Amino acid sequence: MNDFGDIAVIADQIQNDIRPVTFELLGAARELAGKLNVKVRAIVMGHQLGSIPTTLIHSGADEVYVVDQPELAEYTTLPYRRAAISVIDSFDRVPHIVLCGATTLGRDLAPRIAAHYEVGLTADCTELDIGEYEHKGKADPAKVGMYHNCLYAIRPSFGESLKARIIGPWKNPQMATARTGALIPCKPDTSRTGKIIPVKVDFKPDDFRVKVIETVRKVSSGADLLKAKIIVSGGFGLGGPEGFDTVRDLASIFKESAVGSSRKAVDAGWIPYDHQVGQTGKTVRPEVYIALGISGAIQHRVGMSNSRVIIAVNKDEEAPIFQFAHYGIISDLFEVAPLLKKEFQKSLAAAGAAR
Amino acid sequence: MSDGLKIVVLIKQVPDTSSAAGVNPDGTVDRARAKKMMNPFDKFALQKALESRRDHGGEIVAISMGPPPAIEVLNEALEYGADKGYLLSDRRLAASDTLATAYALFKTIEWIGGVDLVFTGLQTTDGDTAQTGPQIAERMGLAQVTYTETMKITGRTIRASRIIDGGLQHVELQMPALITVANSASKLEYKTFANVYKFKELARDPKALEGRVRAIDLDVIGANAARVGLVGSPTVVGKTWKLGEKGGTCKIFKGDAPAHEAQLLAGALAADGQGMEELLK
């Protein structure tokens, strides 16, 4: 074990509901934790957490912080500061690295954390790595020099087609939030021990100025394009609404699959927003991507350039999408996708697997 | 309160990259170039801002940050019904981060004083952070509500829907706040003619105007110039790359025999160890 901080976590529950991000961002935290030689130290706030911390212990933590009061029950904004911030004081040491869900709750939650400490906070990261950084603006004398073991904070600068890499070394902790989908999460091992820490925070009456009246939540069909193996995507080439109908008879022979859609397609409301893959929608990361009249926009590439193979149909063969797919078919899409069911059905039965 | 809500609506500049002035075959954006427009989120917090009048009474306050002809959005929420505009404009302040920015920004929001309100946009699309909002509340102590739906204001309670991974939270809290408004929320109308006409009469008169759409600096809000630009920043962009320059990769099947083609690409799929079985297990 050296001198830096360890790598901090804040797992992301909605009603004892653990977010997937979490377990990403532990499989990142792993990896950034064993280039450094430091813990991974999750921090869970709520309330009647139960296995929740195990199962981040199963997940990759090496120490869990519990903060489990009925005050935490809901998730609002300032009682969730406040237990955050007491964790990250409680430590022995200054964590090196914070990371958050780029959710409506670690985006709600991380800026402030971040503007309570003032450090640094680079959002929406895709990827996450750790390196050197040699700074040589003169603007601030004091910055200038090379710094080892910096945070390499990755995301893509969605209106410009560039990915940045963001860094700020001269003050921990270091801290990013990081996309659905985007980072790699280990494979759960019951068999991984760590240790279970829990806090107790005296919250301030002012944390409590908003009051929770309602939390709805629905199960929305579109949450299965995070978990789905195989993404069958429609875009402004299906023509209308009836167009996913093909997309989805394709997506049907699968299992564990999911339809998507890109934007033009939400926008001309042919599908509801929650299939939306892209900037304003989801980030995913499938075995299989097939882009079915979907030219390729840098808004849509940004969700999706990750799947391990894309296969793209598309009658422009001058579209975007042949430049990152992997598989590609000029034609129309129409004639394909059936075609292209019954080769997947060949495969499938060849292998035993069909439904 | 008797004289109405005094509220504050963050507004910035940002690159019309739906515009091909200034974007470059690559993608990649000239922002000096580039045509400019209001950031598109900030359009849904300014039609929050004029409902909370409307129903309420007071006064709008828009306030962009950025170089001098930034005012132009700032001429554009007051044809829209905004009162006032102030533009923070400072080179001091080139290259700030979230942090930094939201820290001129709340100096700003101090410098007016007595704000019940303050609405910004979700994100922007040049950014695409949504930090500063929250962290403004921060530096203000105030609370927040981000990713605001629907919202409803009694006296000086404030009953709002914000949207959650999955659902939507209901929230009640009192005034000041800070309201970052979602994309989903209503839709900015349009400019009304006598909002159109108003400016326009003001525009007539520089002087009229000059007290109505006002360029500061950081020295007329008393903030601390190392508080802010390079040296207030504590992150960097310490290296960009074209996304992904892969090209020439994609095995591409194309013909007039579709059925051909479908065979091909799945015999494809096989011969590299991309067969549907394998990927299904």
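If you superpose the two forms and keep the largest set of C-alpha atoms that fall within 1.5 Å, you have the rigid core. Positions refer to the first chain, counted from 1. The structure presented is a predicted model; accordingly, all values stated were derived computationally and were not measured. First, how it differs from the form predicted on its own.
- Annotation: Cα of Tyr147 displaced by at least 2 Å between these two forms, core superposition.
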Contents of the next structure:
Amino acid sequence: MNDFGDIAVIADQIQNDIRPVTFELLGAARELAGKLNVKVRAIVMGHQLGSIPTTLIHSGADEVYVVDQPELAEYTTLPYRRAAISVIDSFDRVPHIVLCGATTLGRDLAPRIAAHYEVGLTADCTELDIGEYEHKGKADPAKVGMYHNCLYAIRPSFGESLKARIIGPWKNPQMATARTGALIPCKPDTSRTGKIIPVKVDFKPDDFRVKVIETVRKVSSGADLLKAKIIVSGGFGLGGPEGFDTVRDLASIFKESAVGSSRKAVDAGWIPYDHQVGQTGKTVRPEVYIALGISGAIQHRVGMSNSRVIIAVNKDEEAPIFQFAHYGIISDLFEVAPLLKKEFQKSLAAAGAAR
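Take the protein just shown as the form predicted in complex with the partner chain and give its structure as the form predicted on its own.
Below: the lone chain, stripped of partners and molecules.
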């Protein structure tokens, strides 16, 4: 092993359901750990966590540090902050890198951890890598020199038109949060083994200045965009909210499908925000992404360009989406969508018969 710390991943779970970003972070952490020759340590906090620690081992963690206490049954900032810092402080060395998801939990917790250790935090990353950096700035002579094995925290900037590579090698842990859907998870391996290490945290009275009286969670209808294998999205080219009937009709023939939308259609009030894909919506990585009447502006592209197959239908042959779609159809979407539905139904029926 090298003489610097390991990589720590803060697991994101709600009501003992591990969020997809956790598996994606473990996948990225495994790649980074391979370059650094270090271990991946997962930290999971909550109550009655059951098989979650084992699942994290199967998903890429070498060690899982478990804080399973009643005080953590519901997420509140200060107890989770205390628990995360207590676990990190128990490590034999300060982690080289700490990663969190850019979720409601991660965006709240990660800055608290970074502030405690007086380090920087790069938010909303879409890529992570390891590399070198030579600092030549004369403003702080103590920092001049070559830095090895830096975390490259890469995220879109300037309206998603450029990528910024952000580094902070001055002090560990180097920290980042990553967008859900942007990174690639490891394939689960139930034969993987690792250490599960329980940690008891002594909370302070000040940790409970805020109390959760009631938690109300809205369960949206249809498949989760982040879990859907097929996404059919509609844009401003639908002409109005009734245009989404065509989108839903096409999506309905697939299992594990969901309906997506561009920001412009959401802003127009045609469909709720939780369907939005893009810079200010969700980042998705389905097997197939079908875009109906979406121009493909960079703000939308950043949320879906990693889809395995992209099919675009638009009347405008100059639409930017045709520059990166795998298949493009220049035509009226209301004429094409029923034809696509018919052909997909034939293929699905043939696939079912083949089984």
